[in-house]
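Only one chain is given next, in structure tokens, and it is the form predicted alone.
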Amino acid sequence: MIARNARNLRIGDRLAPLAAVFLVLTACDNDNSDTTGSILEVWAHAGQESERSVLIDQVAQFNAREADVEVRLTLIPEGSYNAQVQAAAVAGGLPDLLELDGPFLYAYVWQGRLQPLDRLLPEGLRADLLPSIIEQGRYHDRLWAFGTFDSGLGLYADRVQLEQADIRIPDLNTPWDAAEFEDILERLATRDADGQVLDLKLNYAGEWYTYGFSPLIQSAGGGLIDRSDVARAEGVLDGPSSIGAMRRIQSWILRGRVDPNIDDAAFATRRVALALGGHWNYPRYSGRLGEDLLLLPLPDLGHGPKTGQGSWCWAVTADSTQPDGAARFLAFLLEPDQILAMTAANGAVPATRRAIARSPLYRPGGPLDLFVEQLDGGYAVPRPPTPAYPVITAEFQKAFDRIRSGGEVQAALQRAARVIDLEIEDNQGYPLVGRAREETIR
């Protein structure tokens, strides 16, 4: 698909001055180039090639279908994708749609670079797509941006080793609690040869850690950061709740349960039993284990099973001419046959459910619906709605780190949280003001 449209493709202008190479594409099987329409200038960050192609002829389609409005496409590198968009924006230079990762959304709107959506898109859109797209996207009583897509975080087992070590099979009604998963692993663990019987993913780093255990720590009660008002990480993520948690990981990965993963193969291997993760692991482990392969819920730490969200999402910035157009795109992302085509490219849960009714994987019934059940039934907590989340997934990385190599968990965790209230203080408590407040009103 890029190679059919290299006729289209250029250097970004607008954003020369920031020394990066953009891939720019007006990307339109019908050529477009002479249209009187208006330019949707929208940016979106080059993922896995295959979901490059399928939004560059999403583009086209559009394309062709618009008379009066034709979307400019720039794909910029993912690893540099949030400083290149943060340069624009100081520099005035923001597109009219932008795609964001999603925790980085808090801090673009207590910016002012964003508009609301809630009064551009069509309450029956709106209606159709998964609470949790909605969550990820509130802020201040007002939706900023959603996703096509969501994330899917559960434990894959293996069905063989579970039915071998008489054990039963959990779900959402009757997940394990913390004894019964601690026993298993004892019990798994008699069978094995060296003991480890889980994949953690601890040869993943960086948002995994924050992404992966944050919903245990939730379903012990515990947290990142206190999510009323005055928002604080003392008291919570170094409060009782969670230290106990980080404890119960600690010890999981100090007693030998755990393999280090290093060649990522534990679980396709079948050297493991049960493996945390999320849905992108499901081909693999899908193609290596068949029919043996189990999605089941993470177990419950005492206040119900609890999983992960959130993924890339889209955004309509406050200076943009076009929001009209823009909402027009958006809804054309949202069609059913669109999600289908860019979750079939990407693996992910689909945004609504009238393409979940219509995914193999995902519908009920389907191999992957657990994670369908997890967002639509309230068990998935969204990252803390905050500008200051990169520094407390930052400081949470750090003591994560700290933890599974033998660390004191309280220390770690105050240290993470002092820093966190720290950076919350420094802004005041990230108030809405001027520009970002005209726009929640607007």
The other form holds:
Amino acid sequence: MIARNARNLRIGDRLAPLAAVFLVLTACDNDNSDTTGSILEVWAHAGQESERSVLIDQVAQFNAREADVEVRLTLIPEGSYNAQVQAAAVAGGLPDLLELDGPFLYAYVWQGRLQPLDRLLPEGLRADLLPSIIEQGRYHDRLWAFGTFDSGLGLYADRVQLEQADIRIPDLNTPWDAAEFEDILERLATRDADGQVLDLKLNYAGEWYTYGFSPLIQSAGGGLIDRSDVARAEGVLDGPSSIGAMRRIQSWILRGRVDPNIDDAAFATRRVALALGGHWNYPRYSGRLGEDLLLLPLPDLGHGPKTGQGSWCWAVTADSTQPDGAARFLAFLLEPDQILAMTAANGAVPATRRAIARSPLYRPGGPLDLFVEQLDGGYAVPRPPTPAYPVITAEFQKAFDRIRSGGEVQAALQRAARVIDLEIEDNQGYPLVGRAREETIR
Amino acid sequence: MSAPRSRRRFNDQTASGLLLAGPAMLGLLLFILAPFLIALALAFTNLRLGSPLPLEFVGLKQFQRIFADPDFLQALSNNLLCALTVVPLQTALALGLALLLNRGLRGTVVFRTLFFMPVVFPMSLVAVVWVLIYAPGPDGMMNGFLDLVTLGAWEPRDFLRDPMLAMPALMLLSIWQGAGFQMVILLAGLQQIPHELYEAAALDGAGRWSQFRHVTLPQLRNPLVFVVLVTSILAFRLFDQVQIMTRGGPNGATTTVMYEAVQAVFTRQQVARASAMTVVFFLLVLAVTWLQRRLARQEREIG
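If the one shown is the form predicted alone, what is the structure of the form predicted in complex with its partner chain?
Starting with the chain above, the whole complex follows.
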């Protein structure tokens, strides 16, 4: 019986996108018929169970409160979310409101799928949002999307092991510099059975490589692409600063200081003293280490400590006939209570200062306060805001994979830079044409 | 000459013949020929999924690009290496298992089921389980096993991250997973061989090895040709294991043409480039199949 149910569930999951398309098709048919409450189609990624149930609950609350807009939510599996939504976009079947993973936003804007949100964002709310939220949503001087939460990246540390090795505890104003950090790795290693003292979450792979390691490249003065008007990777991604940063990371790995973290428990079992990690690691780490858990900024490789940012965000589609209904739903999701409900479920950084002030984890003095300071203080670097992002991240991931297995750093980065530039050239540098141009000046 | 042949081609059974072949032909047309022709046409354009820029005819550019792309070339050579290693090894293993099971010992049914079981499991499941088997460090099953058989001389390795070991590791798993299928086919072939042939051979004074060389192998020719053909095609189609276990890494050591094509279209939206890859891939598999059929036919003429 259980097996049978599980089977049904799986088939249900597979059919969900089909059902979504079908729903949209039928919704289009119904457009002409007069209904009192208009339907607002919303697509979101089916995240963790807790996150999913909060969103479903939020939709129910909103529908109960609003008489003339009814949100109809469709959840799409996270693994292939972008591919499925892109396919639906080509088929012309997008909903009114769409959830997108941050750096994939710009491709949708360029394709003319979205409309700007500047005039839809409630008055006074803009100043309340963290600057990182606005920065991620901006493209060609318009705001296209914003999230109700952001992500945090930092270095978790085991207070006991640091104290035993007599290591100074850094903060954002006095971060460890490169030499100090490498000295710390060696000092910790002498007290460690296998000499592996750092967890870089090498077991994650995929988007983690870009999210987790490009801040270190930024901190060394390098980057993934040149962010001036003409985006180019050659000379930046394969420039001396980026090569230097990647050589450092490679040397940590090849010298045996990095735990491969195959069981995803290197830090939680106190096998290592330091772990690069995101806000999502906090619940487990604090559960295991309690008062001994420290959250520190990433080391400063020359140009100040940097960190990652960006998460899921909401965008209104260009063809939506109900931008105002969508705006009402977004304003609802940005209410402090709703943000707190969502961030309690997924652990992420609340997007507004009002919500942060009420969050036990993120309020000033709270254990994850550093994440807010980083996002608010200009330490966070968004991933490159260009439609080329899918190619940039794919190529960087490949290069990182080569480098971590001992490949030549410069050759790997040069190869990635060439492929990225070729892609940008092939797309003529992503000129604003057609629908995207109309939407930008709307 | 032409008259009897044309009579043979069109007679009163032609209509029902076509009718019966119809559904299969329609399927081939819709799901093999039409997609191939569309891919062929798209390979000469610059199509990108969702791009607002106008579609352009770019001639052979996509083909020039992929043949100048070290990743694609490595994928091709990986595919060839995989086929050249897996086909003989897997066929030999399947034949060995089939011969063992054909001896009619007790427990044949149990062993046949055990050997065939991996075939029934979905490849994605098998791949996830083998990731655990290949776990690095002394706790990994494969490392532990090798440590045991080498009496402690084996240094634990990270199989899926080692440029030298990753591809052999995938091939070992593929052989384990696929051998059961071929074993069943060869077993069926073995059971078709008339017992009288062995008796006659024994009367002629043929030993075990001679019987195998001169009775079993020639009699198994057709199943063997089929098995080799199917194994080659499956070896070229290597994808699931790569996607789940290594994502083409480390340093491109396990990337395959299928993996590169899927990456191009689904992570980079490069429909035209992926089309060019699949066209090359299709022609390659076609060539290999044709070559094998030709060689097999020659063998028959000589024999």
